[in-house]
Amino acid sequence: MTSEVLIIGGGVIGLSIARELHKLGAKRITIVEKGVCGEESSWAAAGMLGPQAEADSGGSFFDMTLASRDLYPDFAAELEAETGIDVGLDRSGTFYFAFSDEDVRALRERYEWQKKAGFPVELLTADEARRAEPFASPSVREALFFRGDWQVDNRKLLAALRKYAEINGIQIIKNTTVERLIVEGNQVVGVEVANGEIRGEQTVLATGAWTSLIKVGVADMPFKVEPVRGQIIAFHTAKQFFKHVVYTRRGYIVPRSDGRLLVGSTTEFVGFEKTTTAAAADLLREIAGEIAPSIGALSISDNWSGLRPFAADGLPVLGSIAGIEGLTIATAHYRNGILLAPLTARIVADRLIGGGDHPAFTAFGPDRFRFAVGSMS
């Protein structure tokens, strides 16, 4: 039986494009996944939501990490209603720490032009700083608050989403390898896998750092998405040392309710090597010991490693290549895919199931990148 909506890739992309797409009405959706549904770069994922705080300017995709940042509270809510899993959304609010003369400055301007532009930011001393976070070392000079950028569990959101798919009857093939794009005429029809077709009327491709490894009919995927490794590690503590988000210009630490500190990341162009190293493990130590000192010198708990899809200028590949049909691409979402993942499943499934053109789709279609896709034969 054709599918009316293939959907190869089981990540948070792909699994909140699927159940936006069911809540619209779509009554056959497969996901084709090359392992095991969110348990790639989703799964290593820290989730930070947290716009404001990585933000070293405004533009498009700024304002499209707000707005999907921003429904995060419903859709946190709506899946604790549908599925009886707790996402775990922590409203509490994301701190910016500056040790250094640079990090001041570059502190500061992250305050002046959002707080020009109207964002909520505060800016505080120091010692305001530690009275927050008892634990924050005492080489902090200064500080920003952002009360609008939270964190969720990243685990516990793949959990409810593959649980919303099981309960709903979206069909997931797993440990399943697409090598290629089937296209007749202009029209994409399917995706040719090791043993045979898989058909569906309409594609999407939420393949993440894999995505170069397609063909399209004959023809290699018109833009380059490369894997970028992220290592993080984890220590547990019998107390909670931080109540917050905390990020820096070299890193950042994200507690959780079970005892847990995460402090992440390294970006390595490593190709598809997902090892840990003890190098990455020793700097991100440093980094924690940087922000808390009293975190550093505890024994780490876990480390583990993720591939961020990386596009050549670091921004998401959203919509059609240019004379092919029935294909939408939702990829290459880096280190945004958590924070992204309900604007972007609205407004493919927006695409698929009603005709809307969001602006995202003119502003990051894999046409940017001016390559010519050749023979789709």
Ligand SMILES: Cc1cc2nc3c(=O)[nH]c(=O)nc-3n(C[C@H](O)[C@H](O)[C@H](O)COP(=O)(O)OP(=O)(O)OC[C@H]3O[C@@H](n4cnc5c(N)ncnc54)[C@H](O)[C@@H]3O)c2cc1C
The other form holds:
Amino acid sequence: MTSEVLIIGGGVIGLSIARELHKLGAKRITIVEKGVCGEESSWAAAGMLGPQAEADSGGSFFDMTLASRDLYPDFAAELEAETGIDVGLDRSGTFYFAFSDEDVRALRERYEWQKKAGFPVELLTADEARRAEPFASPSVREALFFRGDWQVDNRKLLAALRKYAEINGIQIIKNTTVERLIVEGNQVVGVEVANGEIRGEQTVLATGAWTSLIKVGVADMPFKVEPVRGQIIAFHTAKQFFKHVVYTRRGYIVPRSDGRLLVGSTTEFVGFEKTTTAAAADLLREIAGEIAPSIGALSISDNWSGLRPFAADGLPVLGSIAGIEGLTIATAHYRNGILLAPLTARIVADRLIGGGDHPAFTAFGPDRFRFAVGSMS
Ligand SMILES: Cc1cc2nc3c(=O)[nH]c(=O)nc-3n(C[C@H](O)[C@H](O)[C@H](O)COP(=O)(O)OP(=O)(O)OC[C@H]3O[C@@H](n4cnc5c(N)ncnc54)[C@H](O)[C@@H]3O)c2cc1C
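So that was the form predicted alone. Now I'd like the form predicted in complex with this ligand, please.
Shown next: the complete complex, the earlier chain at its head.
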């Protein structure tokens, strides 16, 4: 039977799109996943929802991250009502610490532009920061506090999205790698897998770091997605050292309510290599030790890595390719796929159900790479 919508890739993006489509009334939704849903980048992430803490400037990408963050309270509450799974949305807020002259300069710049633009951000002295986080290093010079930057437990989020699919008849075909899109005329009509074809009226590519491995058929993709490895280490402590996410210019810590404390992350262009390295563990321990010397001295309880999907300009790739019908791309969310999942799901589902195009499809469309500087004579 032909699916109404065929979603390739069951990470946070594919699963969220499937849920949103189902809520809008789509009946035959199928996810094709090369392994098991939710075990790649989306599983490896730290779950920070930090548009403000990460932004050097405003613009359409910043706007999109804010809009998606603002969807999170409802997204989390609805998922809990639908599945019984609390996804651990923690709205305590996020700190940004400065240690050196250069850090203070960068922190002040971030503070100034966001304050001027009217976003909620507080500039704190070292004493104020340490009152809020008593285990913070005595070397903290200044801090910013972003009240509206949160975190979610991404693994619980994936569990909730998988459960939503399971209880609502969304078909998941796992352990099945899509090799090629089937294009008839200018219309994508399905996908080729090792043992045959799977047909769909609409196809969505939500294949993260692996997107460029899929052959399109008649045309080349106008963009390339590369894997960027990120490693994380975790400590497990009986007592919770920190209450908030803390960023620095070199990395971050994310305290979870179950006593885990995540420290991230590396940015490595090493292809599809997911092994973890001792060098990265040392670097991450140093980052933790800078934020709080008492944490840097603990023993590591766990470590892992994931492959972030990265397009050449570091921005998402959303929408369709000129001249190809029946195909929607939703990939290259790079460092922000957990944050951007609710908005991506909403705008992709709206588009597929005929609700029209969100401006993000223009700003982040795949065809922006066709005419990139340097490709024209
Ligand atoms: C260390 C680290 C920390 C991060 N921290 C954060 C954070 O704090 N906040 C945040 O917002 N983001 C964070 N991210 C980024 C975030 O994890 C990604 O942007 C997001 O997970 C991308 O989601 P996705 O569904 O596109 O990709 P994935 O989760 O990788 O899912 C893609 C899926 O497609 C499947 N697939 C691929 N090719 C095929 C094929 N040919 N056939 C069938 N299936 C296929 C894969 O198996 C996979 O399951 C982090 C990432 C890493 C690695």
